[in-house]
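Taking the form predicted on its own, here's one chain by itself in structure tokens.
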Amino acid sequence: MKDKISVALIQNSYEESVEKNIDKNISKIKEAQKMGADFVSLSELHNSLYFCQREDTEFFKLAEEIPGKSTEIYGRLSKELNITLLVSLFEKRARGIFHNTALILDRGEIAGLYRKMHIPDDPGFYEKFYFTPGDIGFEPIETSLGTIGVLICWDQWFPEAARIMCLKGAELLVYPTAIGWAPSDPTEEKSRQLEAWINIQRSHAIANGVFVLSVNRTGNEKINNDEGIDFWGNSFICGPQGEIVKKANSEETITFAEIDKERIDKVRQIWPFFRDRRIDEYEDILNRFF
């Protein structure tokens, strides 16, 4: 495993045609590999529109098994390009059991998968209708590039998830995401939401001394109403002190950077948060509320 690796985040907009979305993803992945990327990540549920804006059993037709069609397509591409690739799928695990699942394809092989643990249920984000919460825990995935902790969208607001992944050895936290605002939201509210989203993830990098890669989709998607959701993009890469290494705007783009994992050791030596944790006094965290 090498310490210096090049990473790329694919920030795309999507349409109703799954086939066109897959073709678009493939094109961008190839472009990222030509830029020199060792690791490439797509955003959350990238094969389709973000269908969770509405509760509709028709959308269960988008679900697929793992391994299945998408793992075959993207796995073949990962092997052909000799890259490590993160994909996000609507997984059909069994009849009536579906997950929001991300997996890492390492040079064509499935290195591991993660099933989204925190499932939102908010206006425009009705995920509890579709997804069973993950049941394989917070387990980082070993790859040829190092140990990667995969978490998905709503998971990014919970420091416990990031902490557990890092205590188990994750060197990178990767958050495939589908997040945005209602176009009618006030400008001030949009600004608060975006800043909070960036800052909470930067805090995970700081608290755990790791790199964080957050990859969002972009563009307006209409499923259930006239305005739909404006996905705000702003994919970013930050270092173990929360420093922004590279950040996108709201346009379609590839966010590319080289990162040096040696910085993890250097930062943890001067900020030894893991050393100073009072694990003998944290039992209260297991309570829902007091």
Contents of the next structure:
There are 2 protein chains.
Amino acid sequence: MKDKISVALIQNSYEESVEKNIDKNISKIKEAQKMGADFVSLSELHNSLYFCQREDTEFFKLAEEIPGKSTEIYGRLSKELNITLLVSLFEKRARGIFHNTALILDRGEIAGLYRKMHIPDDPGFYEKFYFTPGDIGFEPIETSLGTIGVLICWDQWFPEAARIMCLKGAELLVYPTAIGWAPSDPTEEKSRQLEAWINIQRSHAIANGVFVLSVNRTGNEKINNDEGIDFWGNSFICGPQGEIVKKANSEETITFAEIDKERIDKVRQIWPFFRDRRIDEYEDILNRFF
Amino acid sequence: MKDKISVALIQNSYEESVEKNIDKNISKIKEAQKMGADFVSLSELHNSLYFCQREDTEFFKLAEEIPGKSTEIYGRLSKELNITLLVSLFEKRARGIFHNTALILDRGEIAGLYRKMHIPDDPGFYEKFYFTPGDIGFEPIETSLGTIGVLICWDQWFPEAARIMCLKGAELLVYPTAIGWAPSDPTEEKSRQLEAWINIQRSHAIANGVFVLSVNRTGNEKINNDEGIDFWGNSFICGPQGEIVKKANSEETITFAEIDKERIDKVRQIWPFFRDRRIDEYEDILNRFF
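Please supply the corresponding structure for the form predicted in complex with a further copy of the same chain (the preceding block corresponds to the form predicted on its own).
Now the full complex is given, and it begins with the chain already shown.
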């Protein structure tokens, strides 16, 4: 397994037509592969608009089984392009059980999947209506490029999730995401939210000495008649000291970088946080509150 | 208990004379109180040079009991000035048992103490030689100003420590610190280290919806004949979205701000991370590695 790998994050805007979104994703994935990417990640729920802006049983028709149509389309593509590809699907697991699921397709094979563990619910992000919380825990996925810890959007606010993934060997954490502002939010609030979002993800790189890849969608989407959400883009790649390697703004773009996993060894030698964790004194973290 | 409190961080440089350091601290604490501070924090081990640059049994003579001389001096001062004061001492607990301990003196009374839990050891920071790891866990301290989670320097790299303090009710996390660069480190490495140090502490504010106060020393100190350490200052106060409220550079200074604890309520309502923690799935965090 090689230490140097090239990674690419697809930051798209999306529209109502699932077919057009899939075509757009395919075309961008091909472009990323031409740039030299070994690993390509799409953003959260990239086949559709972000339907969780409203609670509506109509949207359950967007869900699909895994494996199913999308697994087949993207799986074939990952084989054709000889890449490792992260896709994010609205999974129908059973009648009435749906998940927000990410899947790694490794050169045509399903390497593994992750079902979103932390489910948000706030105005415009009514995910608790749609998604059953994941029940397979924080298990990184072995791929031909190394061990990848997949976490999804809201998971990014929880240091426990990143930590467990890394204790289990993740070398890269990848966060497919759909996050944005209410357009009417004050400028200072927007800036605090964006900064906090970048900061918390960089902190997982720092605390664990790993690479973090975060990939968001962009553009305004209206599902109700109101102002909708301005997805803020800003996909980024950071190294094991939290240093930004490459970052997008809010445009449609592919964020590309070559990363060297050997840097994980070097950083963990100068910052040996795993050596000093007080595992004898962390049990209280299993409580809701005191 | 009032929600609005004024806090001040004393960022000093230090010299060999303990007496002169204490005099300097007293004078700066008085200055902070004149500015209107209710809570004043000194930095880590503020009575001496940072002796952990070298392993030398000679330095154990700097240790003292708690309560002892420093407790008395600073305790009297906190009473006289009617303030809540954080001091950081090299504690002699018993023959051959020493701790890196922080103490909150609340208007003349010992409100509580914290013994550093995570002990670093890397070139120039040979703390494992001097300090027995703390055994009283992550217990916040009740004061007349509210509940304060005291953590010390190296603790700042461990999200578990911040999390447990906040689950136990901490409204403010305070990190007395002694951190700096080797003067010969490349500029880019210095910048990565400083940014990471700020980033990881802001992340604890974000993840837990609390205020974070970090107070560092400044200036070059040589204990060996080599280049010594450039302590980088940069003490700061940030709010529960991780937003910087006030930050120093590397000069000797008092970082002062009024903070409103009601903001904790507001931020936790829009970012209800405590609501969504997957405490049913965090047990793996108690492992060293997998």
